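Coming up is one lone chain in structure tokens, specifically the form predicted on its own.
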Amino acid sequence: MREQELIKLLDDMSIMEKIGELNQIPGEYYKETMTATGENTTLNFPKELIKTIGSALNVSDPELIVKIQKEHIENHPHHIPMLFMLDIIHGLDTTFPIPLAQGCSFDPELVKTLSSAAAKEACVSGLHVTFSPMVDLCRDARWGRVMESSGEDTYLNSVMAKAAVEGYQGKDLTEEGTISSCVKHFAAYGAVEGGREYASVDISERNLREYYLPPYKAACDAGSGMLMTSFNTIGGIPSTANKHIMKDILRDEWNYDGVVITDYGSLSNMESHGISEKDDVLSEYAINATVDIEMCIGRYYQGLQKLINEGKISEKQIDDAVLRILKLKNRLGLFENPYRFANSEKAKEICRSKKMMETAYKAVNQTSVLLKNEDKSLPLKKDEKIAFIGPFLDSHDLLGGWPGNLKYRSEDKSVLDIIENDYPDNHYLFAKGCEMLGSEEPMLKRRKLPFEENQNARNEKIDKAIEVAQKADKVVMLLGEHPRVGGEITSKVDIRIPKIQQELFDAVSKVNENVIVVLFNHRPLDITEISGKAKSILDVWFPGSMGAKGIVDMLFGINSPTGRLSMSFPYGVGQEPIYYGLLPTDHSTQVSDTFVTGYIDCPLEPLYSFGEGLTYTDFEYSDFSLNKKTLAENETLTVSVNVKNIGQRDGYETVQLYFRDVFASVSRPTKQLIRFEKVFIKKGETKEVLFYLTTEDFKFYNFDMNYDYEPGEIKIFVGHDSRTNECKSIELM
């Protein structure tokens, strides 16, 4: 449909039809058991609104979606189709590694591939929009939702945001296998105080623009069809009511013309923030901030008509919002193909198909991070006497806190299943050792998770683990967070592994010093004590549907872990938020031995820093050079470095390029990632890696809040991770 036709359609719609487009209905409204689509009368959505409702949330059955859409089009005065939306965070039926792990891949093509695979399953299931990617910059591991982000670095987040949008949306949203992305949560949701969910953010305009906004802009520039507001306040103003970020920046500066939707209940959340309890007041704030759709609560329905009647908002504001929604529906091809590609039989063929599972499998080693490998303890040798111990040994749930379809939590194979299948004649030893949670985790009891209360049973399991550990050459311990304590409303102040598992680790490490830890986690954890005792640590995060097979094949060296940390691990929770790109200070060891920034009981730096990660071979850097000593506008700086594989097997090296603006009108970080490249290098081979930079790469918000670069010295760092000190200088002209 041409835009002029959309405008003509808009002009012919009644005000009730327009308000209907701005409201969304939760999937609970529909009863799947009825022959015709029914309505859940426990929800306060009147029939006159339902006839013109613009979208639905959390309906994912393709047959039901077709049924709802058919009935809706028949009843709608202008036969306008609905949008169907769902949180598809790291896969629908096939679950891929969590997004934080995907960030660890340092591979935007992988992120694009996984997003595209998720879109194919979603599209055939009748869905139109996913609330992904989440690109909130995350520097506090206490916040449960760090698992949904790409981590602590602005540049990496921006690159991955673009890749995810392109993966979901493809080249054309009318094509089969595509869905619209919805970038979230705008803005600075990851900067909440103390890592607390739904809380406050107090951030300077400079930090907001410099570090937090670029990933959202990258997603918007990539053409994301939608954007979601965040629950938090910024400087006391709820994001959903924040005209500065929503209108001044998003609409006017960035020229974003996509659809903006609230998070679930964001208008009511504004009441919780102490803004107002009245529907019309809250609706006025949101519509003035150019928020188009209210998700599922009905405040817009209650408030907008009153605002128009009283002349407090104009019908043009409503028209602008509705037109953006109609454009997205048109972009998805819904006016010509209202059922789009929903097909229940085809969904059975595509979802969790062999091809999808192969995609999930290939992602596991690319997103896993080998943090430590003392004495080359990994990979394992088949003929070693190995004990496998830990609560994740026989777990079928390696999906993490945000899988699209919960019914598959118990269907995937466990690590034990894979070992017994792939190594049927093994002489390995097995012991669960403990449950995932013990009775000393009182706060987690409220989440109705299973935990060990029987002390005798607890002691017996540990005794069995000690017995098998004493007989083994090496012990592989599979430990970590419970699969349900990541994602929304899972903030924690204790980010160590559960106490019951720590007790098991301590007991085993006393009788066998060759301990290898496989770590399952949604966030960086405080593993300082574990790191001091374990020979090797392999962080697999929550690896998804093919996690068990991927883990076993890494342990035995069939595949190598190639991930790098996208978020730093602290020495202790007291360091949080912790990240590599700190601002410099005059209170450093270069100035004084006494008055030094830091802690008296802990290093200032992370335990494991951004960009760190090992693999099963080693690399050597040489011939790092810059092609010029000065750089002016319209010129290109070429950075080159040779990387040699000096190990005994082929492997991937992620070459990372950082910079520091030495002197500027405002304090600049000691290091900032500016480029990276993941390179495959055969054993004994040397590859030259080239990076190209211009003055555009060194722009920042200066003293006067102008976005520009300043003449002066720039240090260029190249190396294996953010700790690299190998640098050369160039002068910006």
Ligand code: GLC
Given for the second form:
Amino acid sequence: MREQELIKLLDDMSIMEKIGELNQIPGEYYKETMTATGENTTLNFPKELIKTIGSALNVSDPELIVKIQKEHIENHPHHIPMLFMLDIIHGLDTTFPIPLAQGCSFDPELVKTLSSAAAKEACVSGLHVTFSPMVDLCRDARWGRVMESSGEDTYLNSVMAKAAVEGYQGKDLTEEGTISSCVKHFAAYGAVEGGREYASVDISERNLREYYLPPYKAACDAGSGMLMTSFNTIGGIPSTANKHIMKDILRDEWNYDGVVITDYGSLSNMESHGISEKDDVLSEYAINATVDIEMCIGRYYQGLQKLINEGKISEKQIDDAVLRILKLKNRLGLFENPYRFANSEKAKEICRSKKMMETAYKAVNQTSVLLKNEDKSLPLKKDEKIAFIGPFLDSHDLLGGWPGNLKYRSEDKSVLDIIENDYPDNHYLFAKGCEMLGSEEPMLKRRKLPFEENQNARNEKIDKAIEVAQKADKVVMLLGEHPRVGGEITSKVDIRIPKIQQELFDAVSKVNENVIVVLFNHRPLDITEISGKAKSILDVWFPGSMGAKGIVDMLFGINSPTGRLSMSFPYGVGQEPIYYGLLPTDHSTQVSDTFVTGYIDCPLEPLYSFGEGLTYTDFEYSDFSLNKKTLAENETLTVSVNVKNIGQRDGYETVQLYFRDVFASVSRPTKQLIRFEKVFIKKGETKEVLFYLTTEDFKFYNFDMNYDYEPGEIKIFVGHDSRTNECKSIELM
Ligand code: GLC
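Form predicted in complex with the ligand structure, per the form predicted on its own context:
Below is the entire complex, every chain and molecule, led by the chain shown above.
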């Protein structure tokens, strides 16, 4: 439909139709698990609202979507189709590695491929919008939702945000295999105080703009069809009511004309924020902050009617919101084709197809991070007698928090299946060793997860594991967080592996010094004890539907792990939030050896830092050079470095480029990632890697909060990870 036709449609709509567009209904209503009105109302949506509702959440069956859409269009006064939305965080029926692991790939093309694959499954399933990518900057591992983001670095998050939007949306949203993205959670949800779920956020305008906002902007600039507000307050103002970030920055500065949707109930939750208990007051804040759709509660419906009737808001404000929604529906081609590409027969071919599984398999080694590999204990040699021990050995659930379609939660092969099937050899010994959780995890009991309650059973499992470990040359231990203890409402103050598993690790490492740990996690964990004893640590995060095959093939060297940390691992939870590139302080090591920043009982640096990760070969850097000593506006700095593969296997190296603005009108980070490139280098070969920078790359919010660069020295670092000290200087003019 042409824009003027949309405007004509808008003019013809009644105010109730318009308000209907601004509301969303929980899909449960259509699944008869929730009735709309009547005495047992579990949803206070009156019939006339349902008749004009603009969208639904959590319906993912193509036939049901077609049925709902058909009836809706027939009953709607202007036959306006609905939007169908769902959380597709790391895949729908095929689950890919969690987003934090995808960030570790340092490969935007991979993120684009995985997002595009997820979009294909979603599109044929009848969906129009996914609530992804989540691009909240995450620097506190206590927060369980770090798994949904690309980690602690602004630049990496921004690159991955763009890639995800392009993957989901393709070139044209009317095309098959595409869905609209919805970038979230605007803004700065990752900075919740203490890593505490749903806590408040209080950061300066400078930090907000410098570190937290750029990834959202990258997604908006990439054309994300939608953006979601966050639950948290910033400086006491809930994001859903925050005119400054929503109207001043998002709409007016960034010219974002996409649809803004609240998080689930975040408009209504402003009552518990202590803003107001009145629908109209909350709705007035939201409409003035240019919120378009309220997710699933219905208070916008009540509130907006009152505001219009009392003349407190103009119908123009409603019209602006409705037009943005109609434009997104039009971008999706819904007016011409309200069912888009929903097709249950085709879905059976596309979803979890061999091709999808191949895509999921290829992602596993690219997102896994080899943190340690003493004595080159990995890859395993075929003639070694290996014991495989741990609660993840026979687990079919390697999907982690928030997989798409829960019905596939435990459908995939386990590590044990793969070894027995693909590596049939009598060298190998197996023991589960323990359950994932012991009864000493009281808080988790609320989650109805399986616990080991029987002490005798617990002792027997450990004894069997010890017996098996004693007979082996090496022990591969498969340990980690419970697959459902990640994502929303999983903040923790203890970020070690469950105690029952630590007990197993201690018992096994006492009888066999060659322990290799395969770690399953949603967040950086405190693995300091494990790191001190294990020869190798391979972090596979939650690797998705093809995780088991991907892991085993990595262990035996069919593939090499090539991931690099997107988030730092602490020495202990007391170090959180911890991240690379801290601001320098007035008590840095240059001033004194005693009066220095940090702790007296823990290093300042993390245990494993951003960008770290090994692989099954080694690389050597040389000939690091800059083509200029000074850089003025409109000039380009070329950074060149040679990287040689000095190992015995071909491999990938992720070359990282950092900078430091040594003196500026505000204190600047000791290091900031500004470019990276993942290069494949054959053994014995050397590759020249080039980076190009301009003064644009060095702009920041200066003393007067103007976004600009300042003349002076810039240190340029190149290297394997954020700990590199290989640097050269350039003078900005
Ligand atoms: C949840 C989450 C958000 C999700 C939404 C819809 O509470 O905060 O990330 O997209 O509700 O499920």
